[in-house]
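Encoded as structure tokens, the following chain is the form predicted on its own, with no partner shown.
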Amino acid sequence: MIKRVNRVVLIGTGFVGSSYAFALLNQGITEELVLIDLNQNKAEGDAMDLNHGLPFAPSKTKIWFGSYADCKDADVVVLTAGANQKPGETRLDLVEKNTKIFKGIVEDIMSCGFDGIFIVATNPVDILSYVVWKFSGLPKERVIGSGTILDTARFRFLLGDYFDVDPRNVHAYIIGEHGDTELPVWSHADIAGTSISEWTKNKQGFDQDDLNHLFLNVRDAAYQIIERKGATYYGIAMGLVRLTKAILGNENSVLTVSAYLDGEYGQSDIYIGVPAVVNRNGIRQVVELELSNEEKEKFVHSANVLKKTLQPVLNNY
């Protein structure tokens, strides 16, 4: 009897994507790597080093260049392709070049009989992940943004650090698009059970200004990094792995993706960073919290603003 192993297959070897191979084989995520790239040489040249250092993986995964003939045994397929932010522009600026792109990739994936699971990492990603789910036909749940995965990791990391605590203990969201019109949850944030606004009563010489600043700067991390390396790829690398985990390993976890909302949090038809709970069936459910009147205010306003942009994509398509 042959034993069924997990595949996770790689759309676009870039920054992104290279830094995710090596992040989910130093995590021995997967018994199957397989790399595709319109950069044939860069993929095969990828395949290569990363098969070079399996003797120090934590376990054995087969790693080649393919094709889209290799997401029909596919579980799991990261889309990372396309054209990249830069200096000076917005996500939402990518939106036109990359739908066009994602239409072919999708429909070439489509027709080798893929029925697995998309993750969709390049940007604007909530208006890419509701086109995937377009082109695709697959169910919803299926189809998953990386969201706010990451700005919710930079909102952890910074408060940690404010606070001397590990990140690893602060729970705490951010959500709606992820771009400038995204929002902190301070309602529902917390270290070890206890809310910041409690942990700020014992921090000295604490001024609110801080914290507004600290979100900012979570907004704005992007920004920051592109301005000073040309582009951000190891901290959504290991937050497309921390996902793709999360599915192959059935966990159940609640993790801020981009997520379709069909009524929750009053919205419809959007694809938008909220919490949700993953597992090896994708997206089981929404977590829907209870926002402030504010933070209300500004998940509609961001809704809103990524309805508008996704507006002539659908006309056009």
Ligand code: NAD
The other form holds:
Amino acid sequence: MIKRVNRVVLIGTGFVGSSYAFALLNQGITEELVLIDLNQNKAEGDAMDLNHGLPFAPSKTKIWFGSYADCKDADVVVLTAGANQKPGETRLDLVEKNTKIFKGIVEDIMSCGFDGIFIVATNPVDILSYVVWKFSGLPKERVIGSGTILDTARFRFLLGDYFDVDPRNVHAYIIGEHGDTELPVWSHADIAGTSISEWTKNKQGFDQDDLNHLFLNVRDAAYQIIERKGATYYGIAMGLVRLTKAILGNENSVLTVSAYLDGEYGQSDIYIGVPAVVNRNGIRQVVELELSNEEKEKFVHSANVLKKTLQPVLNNY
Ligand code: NAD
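Having seen the form predicted on its own, could you now give me the structure of the form predicted together with the named molecule?
Expanding to the full complex; the earlier chain stays at the top.
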């Protein structure tokens, strides 16, 4: 009898996709990894290159350059294909190009009989997660956008750096659009169970402006990195691996992902970044934080911007 193993199919082996594949292999998360890209040479070359690292990997991963037919037995399909931001472009500027690309890709995947979980990373990720959910016909729990997983990681890193504490002990979330209208949930940010405002009391020379700037550096990180090296990929790649691990390991981990809201946070029929419990079935539940009035207002604004961007997409497809 053939033993069933975990299979991840990655569509799009550009900067983000290939970094994800590299990180996935290094952490030994899946037994099978299939690489697909419009640029077949790139995907095939990546499969060869990654295979040559196998003797140094923590566990065996079977990696090959594949086709959509490989999606049939996939547990997770990760979408990192499409255009990325050019200097000066916002994520929302990419909506038309990438929706068109996604229509073709999702139809190809579904026509092969895929019945697993989609992880979407391509921008604008909240809009494209919705589009994948619509085009695929899968239950909402099984289409997960990377949402603000990276923004939350950036926030935790910068807070840890500021207070000189390991970022893994920082519990703080960025929610809303993965983009210019995202917001920090200061009302629930803590380090080791102690609120950030407590930490500021012991911080020599503390200035409230430091925290305001810290958030601006989270929100604008992608622009800052793209200006310097043209694209961002290592951080998101590790975030996507974390999400894949939570799914395949049935972890029930809380991650800030783009999830479909059906009344939570007072919003409906939208994909947006919120903390959610993730396991083998996808999103088990959205975690509803009790937001301050100011945070509520900002979240509503963020949701409205996404809905306004989504409307023409829904009218056209
Ligand atoms: P890239 O240009 O390096 O890679 C994109 C890849 O998609 C290319 O290899 C291209 O050949 C492939 N592709 C295009 N159309 C395709 C199709 N129809 N079928 C299969 N493959 C196709 O771009 P990148 O820097 O890797 O970024 C990819 C996406 O990820 C962008 O939309 C970017 O904005 C997004 N991104 C998201 C986050 C996040 O936090 N969610 C972070 C960084 C980047």
